[in-house]
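Listed next as structure tokens is one chain, alone, in the form predicted on its own.
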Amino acid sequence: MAQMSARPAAISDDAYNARLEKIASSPEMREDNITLPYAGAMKLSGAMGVVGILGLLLVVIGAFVYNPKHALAAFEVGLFTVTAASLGSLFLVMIWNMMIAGWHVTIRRHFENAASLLPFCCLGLGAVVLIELWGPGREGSGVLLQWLYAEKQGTFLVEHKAGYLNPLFLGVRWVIYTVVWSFLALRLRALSREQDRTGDRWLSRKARFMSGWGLLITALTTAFAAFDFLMSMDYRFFSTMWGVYFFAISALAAVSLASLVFAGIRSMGRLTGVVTDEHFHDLGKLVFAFTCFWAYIAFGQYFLIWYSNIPEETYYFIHRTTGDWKPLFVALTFAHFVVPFVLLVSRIPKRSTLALGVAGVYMLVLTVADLVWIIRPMVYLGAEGAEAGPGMMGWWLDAAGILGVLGIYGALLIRQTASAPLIPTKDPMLHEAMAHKNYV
């Protein structure tokens, strides 16, 4: 039998180089177009900058004004609002990696450089293990994860679940988490910007081939982590749909941070023939149905959870569903699903830039309630009387703490935005996705 050869590229390297010059001189290739003016986006990068410093600088002051728990929850709000945009955004690079699709090669570059962006997150989350196991905790150990608290040693379900919540394992997978997401996203750019240098078609097979496993791994360390550092502050509470209920936030919290980042560029007159109304609508489509998607992973995580039963798992939603997380509750209930669902199921503000950046600011405020809702009730649980907290006095911790972290985010994003071409300059599939169409 003839040894079968290696399968042959679809078109050959002079048909291909011959493609890439008629796309590089066309008029929407110039580099007025496709980059960001340097200078400009410096001064924004440093002021955001200056707010993240001086946000995180009150989240300090609050941790002795009021408690370090307030503090901390502050922080991981908006630690783990930029860690799902940015995890989201890894998810999808690799995905279309995988589909060998064409209509996004124009808008990848941004969830490349906001995938890029998942070391300082895991920074971040480094700094929340060192203050658990080392902090101003009840006797030293724990601040938010409860099974850390001294006098919760020797307790039943704590001694259940030690083989896994330990404080070693914690570590150790605070480090496994951060060197699968860094190496991934730091590599799946770099390739990507070396295909902007060389023209070298082969490296999006080897994107492909990374995204492949890549998927797997990172869908298993992103569930995880969500235990490890959101479930697990209740020990008490478990539910087996709470890894794809965090992928939901982070899928829907990346296509919004990418409607609104679009939109500003868009409006700066950058992009124009690159990024067209036919984008912005598949944008669109994406974040209408990550919407749709979080709902019913969220509605079908409380309704199995309602019709269980189990006192370990309902005490979690009684919590939040009375007293003063109730309001929060209905709120996110409307707020999250129906108004976005009546907005963008038209086809219209899906193809408004203007439209579609308000809808991105809009799902990005209320990915940053539904954290608030998940992680805040943590920290004044079963307080009574003065240890019951700040009340409405204390919500100014709790802004410093998101506009903090988001504020160095934002500046680390921009100068990563800036520093390289705003689309993939000689990706293979680059000529499909300026002649993109929706029919639908």
Contents of the next structure:
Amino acid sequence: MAQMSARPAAISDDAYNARLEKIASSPEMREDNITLPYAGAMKLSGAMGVVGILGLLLVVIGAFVYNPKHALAAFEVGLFTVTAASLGSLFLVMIWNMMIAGWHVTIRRHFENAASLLPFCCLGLGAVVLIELWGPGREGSGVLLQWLYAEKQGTFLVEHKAGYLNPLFLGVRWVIYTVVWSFLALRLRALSREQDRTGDRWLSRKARFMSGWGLLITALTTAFAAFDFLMSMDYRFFSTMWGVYFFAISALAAVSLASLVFAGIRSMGRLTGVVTDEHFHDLGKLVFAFTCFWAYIAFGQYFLIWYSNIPEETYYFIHRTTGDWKPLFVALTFAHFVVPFVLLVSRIPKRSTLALGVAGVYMLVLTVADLVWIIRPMVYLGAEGAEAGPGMMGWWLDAAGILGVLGIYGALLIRQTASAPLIPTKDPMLHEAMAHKNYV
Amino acid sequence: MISPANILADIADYMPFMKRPAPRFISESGNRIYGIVAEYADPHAVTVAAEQFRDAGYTRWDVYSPFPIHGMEGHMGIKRTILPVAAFGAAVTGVLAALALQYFTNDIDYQFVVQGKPTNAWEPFIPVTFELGVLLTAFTCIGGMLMLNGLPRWNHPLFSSERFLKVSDDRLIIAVEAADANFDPDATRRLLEESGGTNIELIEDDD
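Since the one above is the form predicted on its own, can you give the form predicted in complex with its partner chain too?
The next block holds the full complex; its first chain is the one shown before.
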């Protein structure tokens, strides 16, 4: 323990404090450049919150008058979009802390803000667990989680997987996810906020130490959460790639959201000289990289299952790549990979505030579409006749669920963003981030 | 300055059996003049001097230093490389060639059912398509880089200068080539002097 408390000797305390003061007195660090206008932000936050609450009300109404399965699926599409964005943000914050990265410092506060909404995402997941176990679905329980259906009990696969897929363990896992994610996200943001006040560089080491073990258990919990809530909706299906697939969705959602947020902040004339074209270039590289990573993982998973042609795996993709869902599958292939690849491969759009902001919105929409493709086919799986098609009203319910969750998430994110400086003002690497250049 | 004569001259540099064009400038000893070099005191001085040569319209010259000087390409007025465009073209070529080859062989020329899969299924084509796209891109990047920067080569006229060899140690040097359209032995020497250059030396190309 004695070793851990030894302070880094690379630069003396006096020189360090002098550097902090020099940065603090630079023109870029004036108050109206590194904070959002509070009243205006609250107005926007309120508007988004109203949209969100109206959307969720519509979902509740839809659940009672139309179809509870469809309503829950619509809610989950929105919920997993924002959970992915928050989890991806948590991942990136921890990776950057671990790597002692310099360039990211001026954009890190947004990622901390997004990650700090994980408790709300976990509340949403808790609601999903409650509805699945005791909700207004069918006789007994189970709305979208088929292994909870009364008529499936006693079948071979449900019995075989009961050691993992049982109500009690599902509840326990939800508690674990909530505790782990909330603790890490809130603690990392609190450390960063404390450093804003005290300027103590020891806090960066604390955050780095936490990020080390945090990354490991967040990787495991993210994979298992993806198994629990997305993959096991259809309890027969399994894919060892699924955890990585959801991580790819998360990381892409996180950097897309960040592109949108920083394009917005910069278009308001804030963060001038703090978040520059150079940071946008790197953010754009991350959007591009995770687009490719998503395509790699999504294709890898699909390809192996297609090739091996084992019925208990292939029917999952047959349902999603033929018939009603085929257009979405083809659209995802091109719109989620080919189009962004060609548009973002050049450095010009990456360095443009407008272009990268548009790309961020576009990739978020495609993330929603991806989750629609994962979740929505479950609703009418096996349904026949009049029940088989979603119908016009069905799409309204989807829109309400997605906009409802996204609206509330946006409202909370703007509140978080406006409640603190837009950058960690006394981070030890801040001088490096402000002078960041790509040289390519 | 790209003209057929210049390109031929550059190629002749690498091909000993080719006749090189007649030199524009000849030294007192009768040798072909390669160019003029000058030394500078510190990175700032060489940066300022580089801007003067850039503004005077020189194109065939270079700054040599033992360490990278960030932003020097801006001070020298070097344009961005066209290599990314070539690489993108190679990638598109590779992707299209791989798809065409596989569709032709598997679905048109010689249909052979494997594992009961359709002969025109796109899934098995993707790995090969990806690999060929990457392969051609990599080849184009490496080959294009070597073509654009003129490496590797047997020797370089600058190596005949003892002082120049110190550039990998502790010198900052600007070398202007006689092939530059603006080059003139007296005017260029004067510009090197005015921009703060010392130990100015005429480099002969004596082969």
